[in-house]
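Read the single chain below, which is given as structure tokens and is the form predicted alone.
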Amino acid sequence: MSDNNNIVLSLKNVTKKFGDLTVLDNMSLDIHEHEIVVLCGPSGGGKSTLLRSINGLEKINSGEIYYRGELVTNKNIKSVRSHIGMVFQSFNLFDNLTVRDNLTIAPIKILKKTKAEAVEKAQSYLDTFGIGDKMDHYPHQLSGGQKQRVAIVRSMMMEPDVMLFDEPTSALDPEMIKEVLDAIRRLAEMGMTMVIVTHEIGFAREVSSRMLFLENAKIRVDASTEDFFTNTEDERLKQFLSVILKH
């Protein structure tokens, strides 16, 4: 996999504090092109903060973040963020707009797409994710799983280089979780670089190329998916997996 030499995101000695609480402690991490990296670990380990720091939603206290070799600063964060899609636990759709408008406003305004181009692309993605008939629906007419798939499409409309997912299924009923995980599987098939925070450990094992175990503001284990589940020497990870895999 020669293109895995291409580092899309690089964190060097990143520290983030909220008051006296250190949430990311001198953390370093490289994400390569086409990698699917899943972050897991107990609550409060820094997983969501790590994603939000990558996307510039949290300001780090020290360290450096690079996007394709370029240091991310206050001056270029907007342009960097335009290459990084993010899907949250909550769907963040505009309730007063149809799916069509939710999906096409930003590409038309920011990417300067024509309305026809944007609508055609939106329809294509909606078809791909199994909700091609929802273009003229409003968010309140959609199930949670459909809303989250629209939120994924909205990120894809901005032609991102990498996608960040912060527990994308945690707000969903169990029967809707599969719909969203299937959508992420489709992105994997498309070769999208992804960093995913999830408690869906079976899904993580199936879709990821790398797994990270975060605890106490540090990356405790960083391993290939196979080694993470079958060869880990880390007792704390073994304990965590034994609890998680029972559910």
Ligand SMILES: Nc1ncnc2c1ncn2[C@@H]1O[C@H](COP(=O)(O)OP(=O)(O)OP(=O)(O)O)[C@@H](O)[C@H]1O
The other form holds:
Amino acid sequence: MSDNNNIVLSLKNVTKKFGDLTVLDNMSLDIHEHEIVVLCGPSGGGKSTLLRSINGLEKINSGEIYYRGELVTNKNIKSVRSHIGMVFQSFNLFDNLTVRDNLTIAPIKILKKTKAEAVEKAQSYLDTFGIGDKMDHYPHQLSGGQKQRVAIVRSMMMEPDVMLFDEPTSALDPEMIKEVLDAIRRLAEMGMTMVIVTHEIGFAREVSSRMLFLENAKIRVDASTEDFFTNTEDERLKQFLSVILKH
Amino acid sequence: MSLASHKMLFFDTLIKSALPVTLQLILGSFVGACLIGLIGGIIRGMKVPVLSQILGVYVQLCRGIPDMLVLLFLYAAMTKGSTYSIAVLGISLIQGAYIMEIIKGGILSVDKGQWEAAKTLSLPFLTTLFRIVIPQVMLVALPALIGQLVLLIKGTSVASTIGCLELTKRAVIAMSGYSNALIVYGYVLVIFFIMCHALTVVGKKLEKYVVERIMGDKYER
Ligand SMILES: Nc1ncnc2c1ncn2[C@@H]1O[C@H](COP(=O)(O)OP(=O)(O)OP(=O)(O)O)[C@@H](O)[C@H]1O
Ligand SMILES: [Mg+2]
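Pass me the form predicted together with the ligand as well; I've looked at the form predicted alone already.
Next comes the full complex, this chain leading.
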């Protein structure tokens, strides 16, 4: 695909267990710069756990994770994390802060931006995503789709190198899904490296360059998007796709 | 009872000499109880190992021992300190335990997702705690905290058991000089009621103000 210099994230033989249950089974995976990788698969397959392990929200039992060639350890996890954006299914905005403060608290504190710089940047992102008038709103005053776009901007404010999305539209009403998907499309146009868990299979096909099918703690299929949909020999994937495409 | 003796009882004995003591007891224990409650509540809410178990035992002790006994015990155990300072210590310890449980509950009520989001943004723990979590704790816990404070005000009368000259104790002493117990206790009762009622009224306003400060207006709980 591309040479090693372009690898943003690399998992080597990663195993994660919850008690006796193996959720990631000796998993290896490279994510290259500008790649848009969509993870799909049946519920409980380990998709969320994979994303959460990448930025240290879950501790892995064995294996290694590398960020830009550097082994991620307890020591550097904080600095590594600051390069990895994460968007959750349930938005997780800070309820007691306005959109402005939600967006600027981390860049001011961590990236040492001035307030004016941070606000200016926040405004330009909000404008890009069609919510430029929401700066002074509190999360409870926003719709689900607006909240998720704010959450995306909040991650982008940290100037991430890669963005992880865990079912960003699953908690949304159908009419709001499009606005969030459009926001992700904009990030794609900007060349953002992304790993996306989604059941929006049409969107996945359109935006991704590579698709992974996760089942029972293993990556069962790892293919270019084209091959994933047209050339797959994998029976389980065929079955999964037929169900999800009918739906 | 003559008007002059009413005046003497109410103004001189109760308002001028006893009320300031009670107010100082309230203020001192309020500060003490809030400090204990906030720090302990954070430790328990964050489930800090060992410390939170120890505090759990402390809370159970305070719940299971009559307030009066706590004070008598402290009074017997402490060789130094005025009755006032022993009372403040005792009431702080007792009320602090209840406030601790309120704060702990508030911290647990804040969605884990916000902690995780803060983590992914690399926000330091203390920033997350004080800028994001504690304000939301205040939001949910304020009504219970104000209720507890009313209990604290009433609870200061327990200081009388170790001879601290606050309202109740003064009343008991004054009894010997007056024939009508109903009037003496009646005055004290009214003073306590007014303080508690005032706090409840102010508390409602404060709640509204705090909600607006924390969540903006038009917020529905
Ligand atoms: N904190 C946890 N403790 C114990 N088990 C867990 C925990 N988190 C996840 N699991 C289990 O790990 C397995 C994988 O969960 P995960 O959330 O990664 O799946 P998923 O592929 O994201 O599923 P979904 O499509 O439903 O979101 C599931 O069986 C789940 O029950
Ligand atoms: Mg999931």
